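The chain below stands alone and is given as structure tokens, in the form predicted on its own.
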Amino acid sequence: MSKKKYDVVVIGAGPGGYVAAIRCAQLGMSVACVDEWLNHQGKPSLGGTCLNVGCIPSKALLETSHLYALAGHDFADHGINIKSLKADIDAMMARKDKVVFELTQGIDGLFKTNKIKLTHGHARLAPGKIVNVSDRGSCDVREELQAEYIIVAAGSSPVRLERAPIMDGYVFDSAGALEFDSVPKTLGVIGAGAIGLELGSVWSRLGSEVVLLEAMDSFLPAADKQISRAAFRSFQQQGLDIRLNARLLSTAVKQRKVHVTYEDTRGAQQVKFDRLIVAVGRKPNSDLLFGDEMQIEIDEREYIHVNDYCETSVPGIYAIGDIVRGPMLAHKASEEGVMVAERIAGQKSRVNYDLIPSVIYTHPEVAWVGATEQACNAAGIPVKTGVFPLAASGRARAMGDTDGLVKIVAHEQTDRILGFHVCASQASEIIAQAVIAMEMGASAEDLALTVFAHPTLSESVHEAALSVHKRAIHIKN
């Protein structure tokens, strides 16, 4: 067998993968990239879990989901009357596999104008830079390549419960969530961090009884403790039943329910459900990738071993995305595979970790960057913050949507933006301000000093701002 050559081999076309991989293309190197996904239609999909069953799907159905429930509990305070609603599950459906197939095809044709060759299979590393390629579930080498540099970009997969295993009908998983044929009348989630928020704000804005049992004390742990009460409160009101501390004991099917047994304060709880969400986060996909001969260091969470540039213990082999260490975000992934791609090409990129903002695309919207007012005051580091109320804003009453708030840490003495916060409709969209401002080294009085334009929820970011030196003009200082 023959071995083909190229600069470049990208492991995964995911939205680390595929990146890497048309960035390195437009910086004239060869290209491979091997991606082993199939959609439910057994064909070939490119863009990974992000695109296929993840960020994408699930922004589809939350969006649908929103605006039917806007049209249930919201349109008439805007004198828009209904008199009948129904929710078309499988309209909703087809119209999110839409935008998916459209996505997917999208990378397809950038990797044809950018001419990366694309072999569907398993990729396994071999020494000398090989990369074997197999059908899924076979151990015969079909295609081999070989390359100066290999760039791994395998992603990850939901973490599976031996308490809760995965029941065709009853407990899925969040792919499953995503895929679901009608609104089941009760619905539990094992999990309240992004993943499990999400997919139990779509089913219960469409009529599901929801509950989430998170087995930490403490809701949203990472992000800023006002955002995060602010972010529990609004969602108890829209109706999701939130139990923290709850430990999940054991799951089992009866009589065409899924019996939930957990651990509180108060000792074992029951609850039944007509289906269960396994929602628990995700673990790297770095089995079955290579063997011991290849000498790639893991971490004792499966994680492979990088250096500040993604570079492995394995000089010229580079690791990027959900399968390193830091946060199991696309925008973070994408970032590396350019990264990557240009450091190749000679060049000094980096990927700021500090500034790698993160997003709960629930309603309102959580979102923040940087450091909490807490682990600040943990780290003996002096801050003053400022904070702005939705409620006091012109746009957002206009929208009538006053739930949330903005808020902004700022050192005390040199008055730089440490950390920024917001719970709030739109944050995905305010909080990239916030990466802008701190990534140039602004302070809160250049925010302050900055001209918004009127109405808009972007003026709350200028009255934080303001806050933080008692000056908010809308609001009592």
Ligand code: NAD
Given for the second form:
Amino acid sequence: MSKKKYDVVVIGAGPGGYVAAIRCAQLGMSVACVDEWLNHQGKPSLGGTCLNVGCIPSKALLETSHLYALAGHDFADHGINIKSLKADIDAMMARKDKVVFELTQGIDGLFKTNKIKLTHGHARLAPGKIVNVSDRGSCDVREELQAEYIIVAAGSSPVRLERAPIMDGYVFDSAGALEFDSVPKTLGVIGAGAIGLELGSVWSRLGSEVVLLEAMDSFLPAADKQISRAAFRSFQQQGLDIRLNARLLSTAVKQRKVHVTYEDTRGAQQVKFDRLIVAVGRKPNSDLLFGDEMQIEIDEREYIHVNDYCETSVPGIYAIGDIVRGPMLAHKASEEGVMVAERIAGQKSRVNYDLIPSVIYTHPEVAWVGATEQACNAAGIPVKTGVFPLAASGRARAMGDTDGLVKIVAHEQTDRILGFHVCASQASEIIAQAVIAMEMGASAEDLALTVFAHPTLSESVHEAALSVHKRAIHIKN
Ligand code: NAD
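Can you switch from the form predicted on its own and show the form predicted together with the named molecule instead?
Entire complex below, previous chain first.
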């Protein structure tokens, strides 16, 4: 078999891999990308978890279910009366699938435009920067590629629990929970992290009674306490029954129900559901990628070990995205892809890991960047904070969407913004203002001196910045 030679071979076409491949091609390199994803129809589909079974389809269903919930609960407040409201699950799923299909096709188009050679199959690295491609589950090498540089962007998979094995029709992982054919009357979710909250919200809005069982004793522990408290209250009011300190003991399917036993501070508890979603984190796909002869260091949690610039222990082999340390977020993976492509091209690019925004796409959305007030206190950093509740925003009132707050954490002496935390409608958009401000090294005063359009939700950013200096206009300081 002849070896095809490229400047760069990228393994994986998710938001890390496809972006890395495009940036390499833009910089004049010859690029091949190997990806093994197959969609429900058994057809190759680019975009990895994010496009196929993650960020995009979940956002499509979150949007649809939000509109349904508004129509059911809020339209009457606006004087819009709907006589009969019905959720057409088949149509909702078809719309979601169409959104996914069009976006995955878009990446196909971008690969063609950028002359990236796409190979479908499972890639395995061999010494000499050789990538062997085979069909999944087969050892027969179908194609052999060789490159000067290799970028591994093979992503992650849902963590499985022995105590809650996936079972057709009853126990689902995050991908299965995007494919329900009907609304379960009762739905259990193991894990109240980003995925559990988003999927729990989708099905709760469509009519399921949802219980989330979370092992930890605090809710969204990475978020600022004031924000996680506000979000918790809001989600409980919507009907999401979030039970903390709930450690899963066992599950069993009996008489068409999933019986779940868990333990909390009061002892063993039992509850039964029509369906159960397991959303307890993801693990890197670092197995099946390398033979033992490769000297790639992998840590005890199965992440590929890399330096600050995503280079592995073998020079010229890079790894990016969910398969390496740091948050498992599409935008982090993409930025690492750009950095690696540019460093291969001799540039000095880097990723600012301190300013990667986190977003949970519930309603209200939860978003943050930088340090929490609690982390600053623990580190002995003197801070002052400014908070503005959405209830005091004219635009939020006009929208009828007043849950939540914006909070700014600034250094007490320098006034530099250290953290920015939002629980609000459109927090995912609001947080971008904070990331830009913090990238530019802004102080709270810089934001306070900026003119924001009225009436907008963004004015809450302005008011929170004013509130850092106790001069917010629309609340008592
Ligand atoms: P997560 O780590 O965010 O949350 C999992 C939760 O499950 C944790 O709170 C954990 O304490 C709990 N848990 C673990 N084992 C448990 C058990 N046995 N019983 C009860 N609770 C248990 O993971 P996730 O929500 O599955 O998401 C996976 C990854 O994907 C994360 O890194 C996340 O950031 C990313 N993601 C991000 C978004 C987003 O940014 N909007 C959306 C989806 C996924």
